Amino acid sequence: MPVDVAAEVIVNRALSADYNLVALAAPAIAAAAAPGQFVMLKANAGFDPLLRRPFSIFEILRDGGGTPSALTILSKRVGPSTNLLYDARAGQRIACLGPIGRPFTIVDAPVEGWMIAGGVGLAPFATLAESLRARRVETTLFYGARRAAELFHLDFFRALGVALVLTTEDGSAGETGRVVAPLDRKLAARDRQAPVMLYACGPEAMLAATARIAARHQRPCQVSVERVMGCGLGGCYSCVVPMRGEDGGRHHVRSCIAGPVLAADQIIWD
């Protein structure tokens, strides 16, 4: 069950002028939190706005002794919640519910994993490639945003021994052009014998050709979706994602009860 904890902001780091991670104590969501999963912020006392914002879990910060200790959240400032989150400051308490939602599977080797993010969509993949790599699962990032600079984090990838494919659509570092150009003729080139599970996060129409690719190559794919939320706990029914039925018919499900994580070839993406 998720917890709601007044979270103390540790540190706000800016990574340009639009990202920021915001490192909070909430020890009892980092210890039960796997990966994919996610937490509800309200990062104001007030009423505007006056709902949360669900954020998934980026990195899990441990104390000396390993014991989970607090819990990192990846952020793009793009209106009024991102905002206050990108200005908040060290002691600030932040209204935290979590873990809340369904997490990735995590295979084992020798499946390998491809881990497909677009810009913000990085944020579930650090603990993911933590807990693949724990399994010594061989792990590769494709990894696209709009220009250099919005590349995070990179080090911390190459340091788990993450392979890395980056894009961006500036050409000023990796190849020009979107990120699934290079995932196609990866898995094109991929002896059809060798498994790789997939798993995406990013923009919708990412998703949607991430789901397309994986289809035309026959491997499975899990997806994190990003919905608008209200409550994160399956009660406003703000968040539905239109998926098949094993009855063959449409039907529709709460991501933040249902998923976030959901099957890619599950989902209604026209």
Given for the second form:
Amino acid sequence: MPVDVAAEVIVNRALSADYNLVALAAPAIAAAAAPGQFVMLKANAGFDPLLRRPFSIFEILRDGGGTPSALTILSKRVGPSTNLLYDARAGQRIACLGPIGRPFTIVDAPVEGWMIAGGVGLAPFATLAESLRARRVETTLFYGARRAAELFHLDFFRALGVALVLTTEDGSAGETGRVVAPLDRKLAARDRQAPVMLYACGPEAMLAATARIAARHQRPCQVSVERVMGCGLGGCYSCVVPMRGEDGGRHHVRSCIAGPVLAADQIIWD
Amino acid sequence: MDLSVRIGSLLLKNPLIAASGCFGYGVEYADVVDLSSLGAIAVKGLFLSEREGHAAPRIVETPAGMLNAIGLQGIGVRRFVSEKLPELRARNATVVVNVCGTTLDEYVEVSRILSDAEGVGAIELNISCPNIKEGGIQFGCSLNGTYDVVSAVRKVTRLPVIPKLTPNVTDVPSFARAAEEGGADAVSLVNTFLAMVIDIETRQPKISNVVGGLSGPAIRPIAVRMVYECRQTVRIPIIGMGGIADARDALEFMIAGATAVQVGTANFVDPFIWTKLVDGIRDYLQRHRIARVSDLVGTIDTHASATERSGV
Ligand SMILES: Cc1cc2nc3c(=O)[nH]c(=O)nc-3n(C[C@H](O)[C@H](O)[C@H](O)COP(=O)(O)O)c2cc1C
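Could you present the same protein in the form predicted in complex with the partner chain, rather than the form predicted on its own shown above?
Following is the full complex, with the preceding chain placed first.
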């Protein structure tokens, strides 16, 4: 059941000229959230911009006693709302509605968890990695960005025991090129009998490529999609994704309530 | 203090209605809102059969507003009756069903099915959706069409019939009058204003349907004017909407002549808006010593002198 909190900004850290990490004091949301869920944020009062924006919950922060006290948001500036979030000051309050959406289905060992992240698509994987590692699932993060300076939080994942496969478009770290290339190779090299669950989040083209690769190697794949969203609660039918229904037909599914995590092989990638 | 209002034979416990297309089928909000606390819920527009609507992107923000072209995606009236209505009934929601059609016969058939179902409070005839090519708007943009749909539906149902009018015509009051003559119990207005937004870098429209309907605070003063004009023209109740974002906005519509109001876009921003609206209306009535909210309807004072108006 989502709640709306006027969450105080605890800290806002610029990670680059585009990316920032905001910590929001929203204990009720942090305590209820599952990996893959999101919040709807509005950082301004008034009408410009008017609507909230969806953001994946990046991390759950805990107090000394281990009780969830806050959540963080990994944001990349692309428009007015993310600009406001980039410029948010400690002490400021941001309307935060959540947790919302269908989370990832978490596998158990001996299934391995392979996470594929493109850019700000890293956002849902910090909490997912924690959940997978808590179950002792062998976990790999395939993580692609434009350049080395935009690969964030690597130590966090290393400390959890997550294997990293990095790519950059300019070759400044890891392999040069797109993140789906090493994914394809590693799936091809893997024993068919050894189970893997793929989890992907990132630009639409990357998700579509991941879905094709998953299908070719006959591996299940959960993708977290990002759509323009009006309300986050199923009210407006803005955020639909075309999916194949049980009848084989094409259906528009609301990604806010049926997703954001959806089965890659049911999405119609056109 | 009495917040109840009457729309034909339908008694609402307060004048606040969730606007069609902005509250799903109501059940989506059962976790965050006590559905029985709203005056009514106008559910997403329904045709006879299922529709998938337009491709994404379906919305884009505009200054103090938003543009949408959803394309009336919906599950069809029969699935609504079997899958959604029972839960709405169990939660004691007052349900207004937004009825769509591509032909006059479809409006009649959908309305007939709803009249036979248990738990429908009223029929809102959507003859004003700007986003689909066939049907709907072709009735809403013609005085004869409006009269014909309303009178045809009137013949097959005892439920209150509430045509929803488009603002995309020169003279909205004449459409309100056509609806009244056709036997409407009330009219609701306004639906969205046909509009468009272009990305100048790509030179592409920002929503897939090219054009869409503008809603939100940006349209409010125009909608208030249209409610005011219709109040001068018809005797049936008016359900006013367009950009209501707080209790003051709702009160403004009622003073202009709306018996009840609908709230759409603002519910996206704040799904908990409903109790705030009720509290704000109560406060106002108390402050102005008005016992019944219905006593406020149409009380606009257009005779005040210039000095009174400026507050000097
Ligand atoms: C996303 C969206 C979907 C809508 N769908 C419908 C619909 O199915 N039927 C209808 O009569 N009006 C529909 N409307 C119009 C609203 O009910 C309302 O008339 C309009 O948005 C103005 O009110 P507002 O400014 O409070 O949103 C829709 C509006 C929006 C924003």
